[in-house]
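Just one chain is shown here, as structure tokens, and it is the form predicted on its own.
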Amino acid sequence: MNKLLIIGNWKCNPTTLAKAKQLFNSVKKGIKKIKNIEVVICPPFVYLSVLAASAKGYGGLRFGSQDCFWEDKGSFTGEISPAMLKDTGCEYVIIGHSERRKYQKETDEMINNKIKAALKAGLKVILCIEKIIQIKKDLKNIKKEQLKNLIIAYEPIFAIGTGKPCAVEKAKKMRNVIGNILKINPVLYGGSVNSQNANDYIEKAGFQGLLIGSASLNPKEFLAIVKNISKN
């Protein structure tokens, strides 16, 4: 990955299309001249065809998912699976979130299966982990040369949601220990990122992006966070 990737999560935001477009809008326009940033807009997957319907011509800005299952098709009532998420123009999609290992008991048996179902059907996979650990079990018994879409998002619980970010120097230790197991594969921050302290974790601790969610949801914030990680 040669440029820095900023992916806005939106979670379960926002409740109307018009709220989506408008949203959607206000970021298009402003990373319009931004060059050496790839943003993601990962949406809920019912706005996602209609946005990316009006995204073409802004090489920058690309699609994801929120989640996604571990089979193609079939009788798997409410799922999306990873070949729907390609027809409708996404290239990426977040797997293994804290709040879905929460709230829908993801285990790291499902998320495991969820990675290898991505891969193949050649999505890149945004996996987010607290722990260490969790790298091993959801990475199981899939090769390294499968992993070349894998892209690491660190998010400690703490700081998801709580406008309490993770102290730098912590996060940095974190990135390097990553980065001593998958050599090769971009890591992330993510957890209570803002315009103020979103320079701190490329510059300092030396995360190749960021995942963010609830600024992605105030385009001004955003959009200053992207345009401040552009001037690196």
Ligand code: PEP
Contents of the next structure:
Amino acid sequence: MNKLLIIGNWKCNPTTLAKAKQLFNSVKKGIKKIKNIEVVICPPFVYLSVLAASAKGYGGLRFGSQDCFWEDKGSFTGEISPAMLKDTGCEYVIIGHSERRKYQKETDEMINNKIKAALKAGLKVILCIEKIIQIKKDLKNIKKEQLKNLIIAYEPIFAIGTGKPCAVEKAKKMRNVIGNILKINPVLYGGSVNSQNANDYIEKAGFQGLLIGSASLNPKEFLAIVKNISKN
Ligand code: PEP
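Compare with the form predicted on its own: the form predicted together with the ligand:
Below: every chain and molecule of the assembly, starting with the one above.
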């Protein structure tokens, strides 16, 4: 069986490299003995290469990015390409997070282009969705055999950053619907996960991992989640 996956999405935090290093080192130290969970840290772009370099040769943690562009290079001011992410040591990329859909006005077409580029570059894509229709739109014209590196994160918007997690039964229904469409792809739950509720989404609802925002900024809480899940 594949390892359960825990993704820490730091979003636009913390505000200094010194604080990012401190947070990263606490997590790195805390997961040393955890072997049965794949823990992925997704810091802001500016910290990514520094943290990835400091973890070189350390097998315990993986890196992901919170977004990427759909071209590898060129005149696209401000963009970061999948090729650049690969080069910094990234293995994963989050695409289509609801905050990007809302604040950056990312459309399903843009997300579709990003997914195609990221998969082509060899990154593992964590596609965030709230509605089932987004699966069809965001994966348009991508063949099933190209989707082996796709992970879906079911993230109901009402639960993201609100402290109001989705009821486990409702999440389980969504997990099953997604599983019927994409049979082999891991499905994660995200939305106000904490150390008290984390295990329910794995044990009771059958998710293969978690996408964690706010709690990933608190090393004690994040490590408690990882340790609880590792008992499965
Ligand atoms: C997220 O941003 O993907 C997320 C799940 O955030 P939080 O855990 O804070 O709800």
